[in-house]
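In the form predicted on its own, a lone chain appears below as structure tokens.
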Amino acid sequence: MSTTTIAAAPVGAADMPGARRRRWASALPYLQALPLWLVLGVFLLIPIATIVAVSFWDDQEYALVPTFILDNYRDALGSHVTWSTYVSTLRYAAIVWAATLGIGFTVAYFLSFHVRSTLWQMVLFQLCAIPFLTSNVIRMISWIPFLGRNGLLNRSLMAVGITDHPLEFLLFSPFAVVLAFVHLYTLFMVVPIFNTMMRIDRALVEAARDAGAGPVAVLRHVIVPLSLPGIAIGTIFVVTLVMGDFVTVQMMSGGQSASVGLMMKNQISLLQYPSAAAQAVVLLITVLLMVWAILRVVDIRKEL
């Protein structure tokens, strides 16, 4: 009688392929996110870490000295010029935000609720985006011959008798800076609000009207609350762009207004890199706190 010996398989050997597949399946999301993390690390995290490191360095006779000092932050936070510059920049941000919100909400509301055809909605929306086909600098320069002392607007006002002398405040003034900011950044408010309004269920609007609510009540109690995520996203865009802008302030104010971005640009032109880096870190923290405050008020996750 022959005896056949069968080697016992190791315990769990039959489950090895399944376990390996489960491990690969659990690691797959991380592998898919790896390229994004590499891009963020190389182009965002490393530059920010470099700026933070340089902000603690010292500069002596146009040479950077790798060390650890707090003088740059003391100079930045202890200077009256810095605080007044931040107040000026925040004032610009608040005025531009209010103007772009009013224009952006009105345009988005008109496109969403008064233009019935989807084709016309897209056509009119593209008309709003046409200025973005040119650079910001060209759009700013185009205001100079229009607002100048002998520009088109002043000549027209004097021709019709509204004024007998050119209006000096139109160009190279805070008014010109705000006007250019609104022109440049209104679309950043229109797009998210329009996207949010298009998602509003029209049945809610009809239900409010059937319940006796007038147009103002519908706008106040239905449309505005449901549009808050888009308003918050547009606010983040506009405020962060205005806080970091320096070209607009320099060109449209004629050097008569200051901003944090312009202050950093001047420090860089003087090769004061550690001081500029400290100002950049303070500005970054300020903007992040503003964004955090906005996110605490409005939950925008459903729009992302």
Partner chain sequence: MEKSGPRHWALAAFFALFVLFLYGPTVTIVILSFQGPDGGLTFPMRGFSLHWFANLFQPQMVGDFGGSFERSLALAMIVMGLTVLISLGAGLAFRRRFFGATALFYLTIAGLIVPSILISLGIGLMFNVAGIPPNWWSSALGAHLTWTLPFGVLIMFAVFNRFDHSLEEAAQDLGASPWQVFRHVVLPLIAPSLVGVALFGFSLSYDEFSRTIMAAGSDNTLPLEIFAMTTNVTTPVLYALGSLTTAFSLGLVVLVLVLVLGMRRRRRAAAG
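Hand over the structure of the form predicted in complex with the partner chain; the form predicted on its own is what we had up.
The text that comes after this line covers the one chain and nothing more.
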């Protein structure tokens, strides 16, 4: 639309013939999008293509041998370790998803329906979003004083008399992994759900209330259904982040827990690139299938 308006602009266009100007205007979007194409092509498409290629290669004495073998996939899919690691990673994803959804939805609901001043809404929303711009590694380290053997939690539990010896399971355990995940990723739920909720027509809520719906019924039949796109986007973020994670599991479980990402990272540090590449392809397919399944259930196109 704006193409025609630019071409039709009468004044100031005098020095450029109409046809040339139109051709320039229609080429412009391609030039503007070219850098994005280049960066994503070189640093996203080609690397993934490289992973797919290397997953069929062989390695001999730490050198990559280009060939076409299926051994890497046979090893990856035939190994009991792979399957149990997937089960443990999927369990993390499910628990973290449920926790971040519960917390994220409640926080977003409070912000959008219970905070009345727009200024306060924005201030409190920023307060939830700012930790995203700080370091994940440091946010994980910051749990040590809480969860450590002599940490705050153990001291308080012992002071209250709930336990008489420090609980060992707090740090370096699956519990710590889940806690850190929830700590790091809840804002990936809060932000999209809040965005969707802010767009819900308040008249619908009023109408439901006038029709006699109580707060719970309004939530169940109006707000939750209309928030689904935001929930879906948050779910995609949280699930893909947990599925591909290696650093949180490594740091917070102290090496006692497994995840697909960590398994790959260990193969990489042993320079077993073809095996790691095959695992990477399996992980990518798993994640894409999960995203596809989420998009089958919820239509998020309105959000984009």
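Between two forms, the rigid core is defined as the largest C-alpha subset superposing within 1.5 Å. Residue numbers count along the first chain shown, from 1. Note that the coordinates shown come from a computational prediction; the quantities given were computed from them, not determined experimentally.
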Does Trp24 move its CA by 2 angstroms or more between the two forms when the core is aligned?
-> yes
